[in-house]
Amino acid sequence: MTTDQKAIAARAKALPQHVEHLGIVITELMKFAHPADMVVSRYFRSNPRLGNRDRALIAEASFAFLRRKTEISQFAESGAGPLARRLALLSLLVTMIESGLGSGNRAESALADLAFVVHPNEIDWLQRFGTIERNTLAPLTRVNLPEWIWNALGSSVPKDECLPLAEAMLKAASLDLRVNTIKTQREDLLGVLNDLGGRYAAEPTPYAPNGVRLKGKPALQTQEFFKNGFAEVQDEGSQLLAMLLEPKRGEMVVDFCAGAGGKTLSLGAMMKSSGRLYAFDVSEKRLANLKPRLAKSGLSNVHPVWIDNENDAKVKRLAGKIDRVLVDAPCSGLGTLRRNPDLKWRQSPQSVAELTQKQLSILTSAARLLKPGGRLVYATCSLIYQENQGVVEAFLANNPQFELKDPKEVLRDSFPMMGDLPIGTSKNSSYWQLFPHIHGTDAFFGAILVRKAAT
């Protein structure tokens, strides 16, 4: 390598080996046989010599490809050379422009960042892609969605919201933390993070009172504040969703689909580690992942319970005894496309139809736990009407002992506000919803249901 080449390599944001690795990862991702984060993690484990900088770039570019797959794949047809290389170069260009890993947010600066990997005959081709006017693209290419999801959005949100919503989901999500108030306060953690500086620099989340938003995406696992349970990774929208339940000290509460326990830990902190909080899940592995997080959280009121299904005897024994239930139902996840873009290519109308039956069954079983006057929050991270309002309407039709409460009234005195309304509420709806293009969070849906008092 000449002196000039070494100087270019020192300034370059990407190197030839990044293109090679990324091409292999993209080829595997396009099979859509496994979740994208699993594919990327497995590749890194099989290539342990990749450094943190290498992994960050390859991961970001892999997810950039999945977000813009329609657009990138179509333009790649016009290039020359191996397809995997064309897809990798286009994905790296998008990453350099949009992710913060490049030296700027323009095609020119991105091409300079790629100077050490681009062949002379590829420069004009990449520049054409980087300067395409997005409003000239065909609608489905512009939004990078399968037609069935684009059509479903049209029946789930107002027509004039569809395009801004779809384009917001093409952007990478921020990295948010929830401060564990059992151990520290938000101002103290912000001081720690901003002393670290760089990618750890942080600011308060706009709405969630215990949320922190990092400016970069650093490795948290090595930091003492994270190892000691002072904070957990949790999207601001997820933090706000947990607040819908409003659990009180000393109550009996159930997180019915607890998973790895992000919302469970949030609820436990709201309860000041008092009362009794059951974390139910059908996956023993997910509950096992909760245990180390629980151990460092400082909470003593959380009780993980592995159940066979929603009708398990362990559930039936608590019927009529619980004050509050959160049903964060398994769903399509289509509200999380900023961070899980592979879902739009892995889900289908058939899988959503199957999920809605499961969601209704889970909601029906969980509702039996409530005392008269108790509150249940049914929630998803989906944008699809059938998984959200459709499930709630079907449940209420068969369970007249429950009523839907308007979140504008329930939350008015206790919830973060956006204008003159609690965030996530609207004047013409009795449901609660967050959207990335409005609130800067993943998309979430919530319905507040109350069991009517016995007459």
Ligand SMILES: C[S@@+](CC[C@H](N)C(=O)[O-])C[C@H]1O[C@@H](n2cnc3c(N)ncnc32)[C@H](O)[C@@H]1O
Second form
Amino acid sequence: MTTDQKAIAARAKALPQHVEHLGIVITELMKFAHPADMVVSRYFRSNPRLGNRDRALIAEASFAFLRRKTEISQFAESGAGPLARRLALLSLLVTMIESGLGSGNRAESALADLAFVVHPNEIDWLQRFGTIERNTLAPLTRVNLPEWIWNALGSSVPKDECLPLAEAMLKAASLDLRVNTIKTQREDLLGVLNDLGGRYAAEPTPYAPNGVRLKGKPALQTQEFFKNGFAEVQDEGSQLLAMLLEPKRGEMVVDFCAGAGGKTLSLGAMMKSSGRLYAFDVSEKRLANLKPRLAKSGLSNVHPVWIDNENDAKVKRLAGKIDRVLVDAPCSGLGTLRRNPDLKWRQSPQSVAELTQKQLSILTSAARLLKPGGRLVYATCSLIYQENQGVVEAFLANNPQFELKDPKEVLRDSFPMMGDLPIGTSKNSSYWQLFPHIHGTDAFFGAILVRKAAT
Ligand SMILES: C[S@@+](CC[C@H](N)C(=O)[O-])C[C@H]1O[C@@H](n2cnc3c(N)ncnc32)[C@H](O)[C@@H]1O
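Can you give me the structure for the form predicted together with this ligand, which would complement the form predicted alone we have just seen?
Let us now look at the entire complex, which starts with that chain.
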């Protein structure tokens, strides 16, 4: 038996308890009362005896359930025994087939890995699920989306791309890092990572110049390179989005919705730790999470500022003084379904309508910060038209002192290219958009707005 086979056998023996734990987690997830990652980590905290491998499998299967909830729930109706067990078994089967965990990447070998836990009368039933031809499923079952989101995709991509987009969102996302160029260079970090062994197998991201993609999902927190701030976890798309702002050395820049600072840290490094970069957010907790990341980043130009709301006096005091503003607006997050599949079940047309109002209000306040000639990037990780183009159009209708700049023109000399266009731009749009089925990133939207020089 090879080391890999031994590991697989050890994991397979532990599966009966996985089914039980997973059944409890899925029952809790189906209430949709809290974000899925919070539900899963709370469960692990209250079950401290679960090992790392158990946790990895339970977490992966919980997210597989959320991604394929329609298919799994519908098929589960046909089984026997407690519903939680049926859902757990189907989710484990999906995980085994898709992620290559256990010895199987196909239905039969995935089933063999479940042999320790399935009852004889469940085998045929699982086999039937594992061999369903996906293209025979009804459209909404196949895409595992609520109808309103499936319909909304058509306003974001051409009709013939809706299915490939929806299918791409059913896959788990890769783990990407951004190299902190204040401390090291990508080639050097790739060397360090690849010396750490197979689970870190790292390669450059296809487009982002400072991105690294890891093949596995290794624990990062304990690694020296991570503790010392040589890299941060950041999806390639998010890295590219921050690059739309193109901040320069010595400028005054505001990251209006900085959160825990994913993009703030990218912007600070692009500014070579010079000038002044304000990181605003209404969430004290998120800004508190930025501080340790900032401390290890080596940046000295970032100033976190808690604001009460977008019209806070601290914002008004900087009106007309800022060169560049990033508005990474709070949004439905429906572009990140690969990572946050619970969002498709937790958002609704009503929640999107409320977000749209908030987004317009934040954009309007943030825009007042700009000097004449200054650039604002309005961005979301949504693919819903109302949160994206809809907000920008409403803003421009009320603010004629701003104009939309075509990213094809603005980015031509400075941005990573895909074919003959800057990545994320297209011949027939003046907006910037990334999609999982085209770019292999989460879906992101960006609009480049400039305050006209004469006003
Ligand atoms: C998409 S997240 C930002 C993610 C962050 N830029 C990053 O790259 O990690 C949106 C953020 O907007 C913040 N937010 C919500 N309402 C806000 C407001 N009125 N003014 C400023 N920030 C706000 C939220 O607290 C949240 O951190």
